[in-house]
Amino acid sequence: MLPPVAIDRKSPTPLYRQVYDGYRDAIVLRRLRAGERVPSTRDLARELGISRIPVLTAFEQLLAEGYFEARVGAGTFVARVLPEDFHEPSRKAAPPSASPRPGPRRVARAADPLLRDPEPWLGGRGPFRLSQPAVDRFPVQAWSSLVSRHLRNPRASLLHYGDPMGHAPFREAVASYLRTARGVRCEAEQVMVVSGSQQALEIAARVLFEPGAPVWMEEPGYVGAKDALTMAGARLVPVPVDGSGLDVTAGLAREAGARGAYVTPSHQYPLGVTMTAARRLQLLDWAHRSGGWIIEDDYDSEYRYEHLPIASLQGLDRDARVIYVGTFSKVLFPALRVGYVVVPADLVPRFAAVREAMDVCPPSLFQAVLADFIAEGHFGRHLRRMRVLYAERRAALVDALAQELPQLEVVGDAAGMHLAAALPPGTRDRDLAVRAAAQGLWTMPLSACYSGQPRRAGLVLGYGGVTEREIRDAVKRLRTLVIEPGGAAPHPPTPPRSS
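Return the coordinates for this one chain only, taking the form predicted together with another copy of the chain.
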């Protein structure tokens, strides 16, 4: 009998491993059958021309794992209990290794809507990619000295599993910041540390909504929120956004019994409008009376240029109906993966349980570092600097657009790190964005944010991570795309295409 092992002396794989792998594969692929005899280690070593030691090691392992069995006085055999001997008729007829028909590869369909065609405007960084803060202005020095301080002598409590809600001192710091800067009514016990607003949305969707539950979604709205809600099984009810924010009356007309509403009241994503006081109160009244939940995604509210930041919707809520979501991705840097969600007190145990089942707890080090970063004033200082910087970049973008592309209507530039440039209704903004991406201009078409027929066309332009010079240059390049034949011209005969 030929040994089923070919030895390659030049391979980096150790000899014992080659012997082990050879026999195991031969058994798995049914080249060796249950009960078949294998040579003695002495014979095999001689035959392969190698020392007996690797053969012994391999055989011991094959015995330990149950591929081989030793019979006293008779030698070593392929284990008789291997599956060939299980009495299943179908097996006898066709050994599975030779089976022509493997089973189907079925997967959950809930992920189907997430499998979109690649979106070219997400293909690079630079002008006008959304959600890119000025990471080159991040105070790396202060940050890394705090990291070193915590790493030098780490407390065991920061190395072991932590609280699913997060590190207590950091939650205190976040609660205090949110009370002062965002008018959020909360105690540290209500703050859960998450990896960013996306995880907050995912956990909130799991806790709040049964499969099939109708949920109001801003139209146009944030695709990431749609994904999290869809994956939880919620049924999205698109509710139009006008100049005052989500049109609550339209939502009541479409589905008054919705179980929740997703809103970005400080700076609507993508249109940039701020929800008015009237709409806020109307939305809270609906939630109070119907038992709906409001998810307030306050992703970039820290930057507001003409007035003080608008206080949170959560701070107006007297009925603990609002789940408040925020992130450090925009104010520090995205790869940090730290955000937070403020949870109504009675829902804290559910949020904690779902979080624990999803990923146990957040990593600890950066929570400890961030708590100090806030306490020692670095955070406030960085925010103030970035507010000035982004105000300059915004002004440069608004000016450049007014000069180069006066036909575009700028909306939503009062806050945040992006604005929308509206094109005549019916413009094929997606085609324009695809052509822009091919030239390194990463601008999202407004139509990509609609679930139904897009009512508006336009380009969403991020300016956080782009210098004023780059902005002016990029707007000039954008101009040639918009004014070229077929650029921003409405496509008269056909209705605007749905995304």
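We call the rigid core whatever largest set of C-alpha positions still superposes within 1.5 Å between the two forms. Please read these numbers as outputs of a predicted model, since none were measured by experiment. Positions refer to the first chain, counted from 1. What changes on going to the form predicted on its own:
- When two forms of a protein are overlaid on their rigid core, residues whose CA moves 2 Å or more are considered shifted, and A74 is one of them between the two forms.
- After superposition on the rigid core, the Cα atom of P54 is displaced by 2 Å or more between the two forms.
Shown: the form predicted together with another copy of the chain; wanted: the form predicted on its own:
Just the single chain follows, nothing else.
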């Protein structure tokens, strides 16, 4: 590493003082951090092209003042405990870019709508945390074996830049799985691999919608989708969700000429309801007549407990109006960051172009591993085991809520890894969620999923990543918070939040 010292041989300041000032200022301004190793005096003198004597003098002074510490047999380091005045930089410590009259620091306004108040319910892992699968049940041994296989003898194609659409064998595996398990009408050439469903939403929004284009958005709905659409410049049109899913009639009344609609028909986020067949056909008819696009986010449809998984909306589409989005984050592990989007054939070049501009291509290694993971049956076996496990955990949560908090109405417990528990009207669900987070209960307030005035209060409870015993204990702790004074107090109306 280059030393944080600039030697000026024409300066009247002695060389040792220039070395001393350079290191002291770097520490004070936190360019060097506590515990970082510094070069030896011999190496530093050689690097600076000066005698070792001024370097030794500077280091002795820095050691004496407590900026450096020497460790026997290890070298010299920035002190872990710095002098009391380390917050007061020397007069010569101003950064080179500093100016007595700095200009305004202008930034784009596109990110402003994404700025929110702190959301403490997203701050940890444990009871009720959403999108938290049972990673301890993931077949690590099988996965590790496949990773090792590809790393021992990597093909050159996995080490070079790849296709913006993704690794061909993996896309074949995904297309085959979707046709069989989800009723999706697609070929491998239509499958694009992405870094999780969030990137799929961002790319789709950029391809499909011009700035200002009105887009139907489920209300309440997935905040990540709102963010992706907002960043693309779309104008969100909140459309209410009832027990049958997105209310298409309400959408037509609010913005019949919308350019698109975002829906989670198999397991609505966050309410968990399933869009009925009548609503699906009504939505497809609207898209056909208006020329609108439908983004179908099928984020956790693999887990359904009372009957077989619901076939995709895309499989009913005969007019190529549906963009189908899915992810492996919920069924395998979140850090994998591998998802997919099924694109109408005529839009493939546009999607590929946006993807290439965004990050060239998806990483190939884990795609190759996943292709084998699917082909060798590990994926199917893991899904079957997880369906049984999550069904048991779902039942434990529903039973515990019925016993401890019968005043809560359970909604959307037939599928997925979360359910919603509706609270009495006027409840401060956000305040309750903040208090719960302080107790290690990571429940999301339902009101956080509304763009405007929340129509109902509630808590969204994840159960995938916790045991049945932990679930029962967590519900008892939650009961204490709900029944405490102020835990379910009504609150005055709040102004709608801008979408």
